[in-house]
Structure formats: C-alpha cells, structure tokens
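Form predicted on its own, single chain, as structure tokens, below.
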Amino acid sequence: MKDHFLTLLRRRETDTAGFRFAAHRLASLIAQEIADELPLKAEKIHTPMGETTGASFDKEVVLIPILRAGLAFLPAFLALFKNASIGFLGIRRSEKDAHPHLYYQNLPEIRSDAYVFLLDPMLATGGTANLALETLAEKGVSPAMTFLANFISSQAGIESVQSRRPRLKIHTAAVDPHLDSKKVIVPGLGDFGNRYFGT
C-alpha cells in the first residue's frame, strides 16, 4: 500500500485534496511501522469475564514536526499515540546555499527515556534533520530513542544523518538516487509543503 500512496504523492496531476489524502494514509502506515518496533510492557488487566495479561507502551512519546511540512504527519501519529506531547521546530533552508537555519522552537520537557519522533516529509541533504537532531541533543534527547519519519529520502541525506548518528532509526517510504543542482530530491515529488497546503 505504501507504493500506491507514494505514487499519488509523486504524480504531477494529483490535486491538493488527493495529495493530502495520500499523505495522511502514508503517514498512518509509517506510524504503524514505528509503533511495531516499540517494546511493550506486560500487565495484568481485568476483562468483563476475568483476568488476563495485556500489553501497553511503557514510555512517553513526543512528536516533533519540522514546520511547516511536518504538520502533515500529526493527524496519523496522534491517532496512534493519543497522549503524545507535541513540540515544534521551525527550520528553513537558504535558497542560496541550501543551508538550514533554525528560526523557531517550542519544545515540551522531554524525559531521557521518552521516544521522540522527528517528522519531516523530505530528507534531502540531511542538513535540516542534522540541525533538528543537534537541537534535540542540547535538550538531552538520545539518538537511540529517536525515530526520523520521512516520505522520501535521498541516499545522500540518509548517509549524512547516519554518519553522525548511527543509532538513529530512519523510517522512509522511498529512497531516491540523487539531488539536483538546487539540492532537491530527484525524482522526488516537488515541493511537499506547497502541494500539501495548496500554496
């Protein structure tokens, strides 16, 4: 199913409504993939008929979308992690040299044992992700407890992030082969934020 929704996102003719639909469905599949990796804690529970053993997540979850495109992940992740705290990082790439600049942050208190999900649809050069991870590291967040969720990544972006933080877990629906001269993923899907927000 991931390939189907990814195809809708890539297709030039997909309108805004169709693009949003595909983004939300693909985000749900990625959220489920990540959830399947998390360990569960066994606990005794009472049913209407008796007692049995159940399982639940044993740690807090913090969702951190990178503005603005990362907001597309929130509905799907909140549907699965209803009690998650939410923080925001605003990072903008320079049009001249593609270097990232942090212009906004609003983060909740993050416990050292919390799972942190960094949400950003595109992983191009890795610059934005690395800056976000550096910002989180200053707050005491461990790469081993962090998941990076993307729709499309470039091979160069993955290598850039993993070379600095090999324990970080990256979940992406597709890995594209290269970047163009403006550091845009090819074949990619164009500007995710513009297509999602209709701007």
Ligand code: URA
Second form
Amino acid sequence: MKDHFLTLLRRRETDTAGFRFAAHRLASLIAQEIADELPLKAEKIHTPMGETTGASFDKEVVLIPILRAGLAFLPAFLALFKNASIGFLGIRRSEKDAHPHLYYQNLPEIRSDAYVFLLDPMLATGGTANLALETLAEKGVSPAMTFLANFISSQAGIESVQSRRPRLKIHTAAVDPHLDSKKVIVPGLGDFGNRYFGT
Ligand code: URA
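Same protein, different condition: the form predicted on its own was shown, now please give the form predicted together with uracil.
Entire complex below, previous chain first.
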C-alpha cells in the first residue's frame, strides 16, 4: 500500500484533499513500520482465564516535526504514540542556495532512553536533517535512539545523513535519484508544504 499512497502524492493532478489523505495514510504505514522495530518489555499478565506473558511498550517517545511540512506526520504518529511529547524545529532553506537556517526551536526535556522521531516529508540534500540532528545532539540526543521519517529521500540526502550519523535509522517510502539545480527532488512530488497546505 505504501506505493499506492506514494503514487497519489507524486501525481501532479492530485488535489489538496487527495494529497492530505495520501500523506496521512502513508504516514500511518511509516509510523507502524517504526513501531514494529521498537523492543517490547515482557510482562506477566492475567487474562479472565489465567496467566500468560504479554508484551508492552513503556519508553518515552518524543515527536519532532520540522516546520512546516513535518506537521503532516503528526496525526498518524499521535494515533500510535498517544502519550508522546512534541517538540518543534523550524528550519527554512534559503531560496538562493538551499542552505538551511534554524529559525525556531521549542524542545521538551528529552531523556537519554527516550525514542526521538524526527519528522520531515522530504530528505533532499540532507542539510535540513543534519542541522536538526546537530540541534538535537546539543540536547544530548543520541542518533542510536533517533528515527528519521520521510516520504521521499534523494540518494545524496541519505548518504549525507548516514555518513555523519551511521546509527540513525531512516524510514522512507522512496529513494529518488536526482536533485535539480534548486535542490528539489526529481521525480519527487514538488513542494510538499505548498501541496499539503494548499498554498
Ligand atoms: N522540499 C520539498 O518540498 N520538495 C523537495 O523536492 C525538496 C525539499
């Protein structure tokens, strides 16, 4: 199903409602994929009929959407991780050279054993993700506890992020081959924020 929703996102004819629908469905699949990787703690439980061993997830989760496009991931991740804390990083790419600039941060306390999910639909050059990860590293967040969720990544973006932080886990629905001269992913889906927010 990931390919189906990804195709809806990529199609230029998809309208705002269809784009939001596909983004939310694809985000749910990626959130589930990440959740399936997290270790569970075994515990003895009682059913109405007797005793058995169950499994539960008892770690803290911190969701960090990168403004503004990363907000598209929030409903799906909150549906699974209902108690998650939420932090925000505002990062804007310069229109001239796509250089990232951190213009806003509002992060909660992050324990060293918390899982941190960095949410950003498009991983293009890797500049935005690297700046976000540097900002989190200053707060003591380890790449080994961090998952980066994307819809589409470029090959160059993945290499840039992974070469700096090999222990980071990247979950993406597609890896595209090219970036154009403005650092937009090709074939990609265009400007995610403009299409999701209808601007
Ligand atoms: N951001 C987008 O919205 N699209 C791209 O292709 C790259 C970055």
